[in-house]
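In the form predicted on its own, a lone chain appears below as structure tokens.
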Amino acid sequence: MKSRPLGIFDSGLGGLTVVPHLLRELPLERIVYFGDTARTPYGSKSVKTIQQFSHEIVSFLLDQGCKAILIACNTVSSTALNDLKKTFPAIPFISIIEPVVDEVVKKQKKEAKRLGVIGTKVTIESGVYRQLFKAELAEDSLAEKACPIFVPLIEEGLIDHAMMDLAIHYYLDDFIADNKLEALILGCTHYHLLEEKIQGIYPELTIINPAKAQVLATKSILAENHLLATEESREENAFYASDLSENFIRMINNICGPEDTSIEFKNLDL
């Protein structure tokens, strides 16, 4: 049981930004992945089909013998994640919303900043956010915005392209500074791929990235049940999609190396 894989998914290629803080802190760990690149984004989508796609993809992991299930995205730890617990109960799934709001509630504690969360428009209007913090924080010390244009223009490769300076600005100028954030919580995978670019025009801003939480929670997750890894796997981690393009291979190459991954392709028929 300890030698199976961890299995990890997203709408897409935004949930290959958790992978590296995988392989740092649970380097004995097999991973596969699973990109849904041919459905994304997710975003714009009725619960419905969310669910139904999150079925479709847990039960392809599941296949392929994973021992625990790394949510790498916020729409569906939004929409399915309690779906998912009742379908498989057998299966321990680590969502990538709660472990980050504990983290940032045991930092308010110590120092109060006004927060923002930006996220898919179902993450957005499922109100989750929200929920989590109401009990632990003042009713008006989190503002919410969802910007939905970010991951189509990621999935084509456009981080560093014009159009993406021009979305951060419509969606983030006036939503920062009308609620004076000091720390901005990137409530998609996704838009982990704009850290660096969002704090280069926010300077000020505290820019939290839920991966790393998502991952010191797996681990002690794993613990709990026993399932840590106790000797390296002989099989290399494996990446599965949709659609396997260009940019979902550039990105897995610069993650972990093109001589140490094995890529794969698997087509889910509806």
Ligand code: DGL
Second form
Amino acid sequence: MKSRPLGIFDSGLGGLTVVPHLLRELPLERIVYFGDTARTPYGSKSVKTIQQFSHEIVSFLLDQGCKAILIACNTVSSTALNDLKKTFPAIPFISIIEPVVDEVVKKQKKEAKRLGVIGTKVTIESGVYRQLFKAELAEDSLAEKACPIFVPLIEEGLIDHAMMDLAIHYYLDDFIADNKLEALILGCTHYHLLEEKIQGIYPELTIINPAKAQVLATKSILAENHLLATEESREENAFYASDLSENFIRMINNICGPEDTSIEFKNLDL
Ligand code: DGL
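Alternative state: the form predicted together with D-glutamic acid, after the form predicted on its own:
Now the complete complex, all chains and molecules, led by this one.
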């Protein structure tokens, strides 16, 4: 069981931003990643569709022998987590949302900052961040904003294009100023790729990237369940996508290096 791989999935390439943290924190674990690049974005789809896609992906990851699954997608974590836990009760699922909320709540107790969260339309409308923070933070201390144009631009590889700068200013200038934000949670894994850019535009803002908290939570859950790998796997990390874009392949090669990595097309729409 310990030597089985760790599954991780996202609607596309956003979840790849969690992988470097996994490689650093859990170097013995073998990773099987699935990015649903053919059907991204999830952030404007119905809850029913997101749940159906998530079931298909989890079934595929379980066929690959995964012992636990990281949901590296806020949109899925906010709409399908409970449903997945019910359908696959034997598998530990690690959401990307709860661990960062716990981390932020601890920090807020020491130094309360005016806090914002940005995410997809589905994540923001689900109200998941508001609900999780509710018990811990004052009612008006969290501002939320959906930024639906970010994901298509990122999937198209346009992070450094002037259109991305325009989109950032369009969504964030007034949002940050009107709410006097001091800290911003990147509530969509795709947005992790904008971290430097957003920091450059708003240098005073503390940016919170949930990837590390998710990986630390994964480490604890694997340890609690006696599932931590004890020796390095002889098999390579595997990355699957429902549409193999050049951008996806380039990102994986940047993260893992071209050796010891397999990248394959996988159509789940059978
Ligand atoms: N990366 C995903 C998230 O964290 C969703 C992007 C999308 O498909 O809309 O929410």
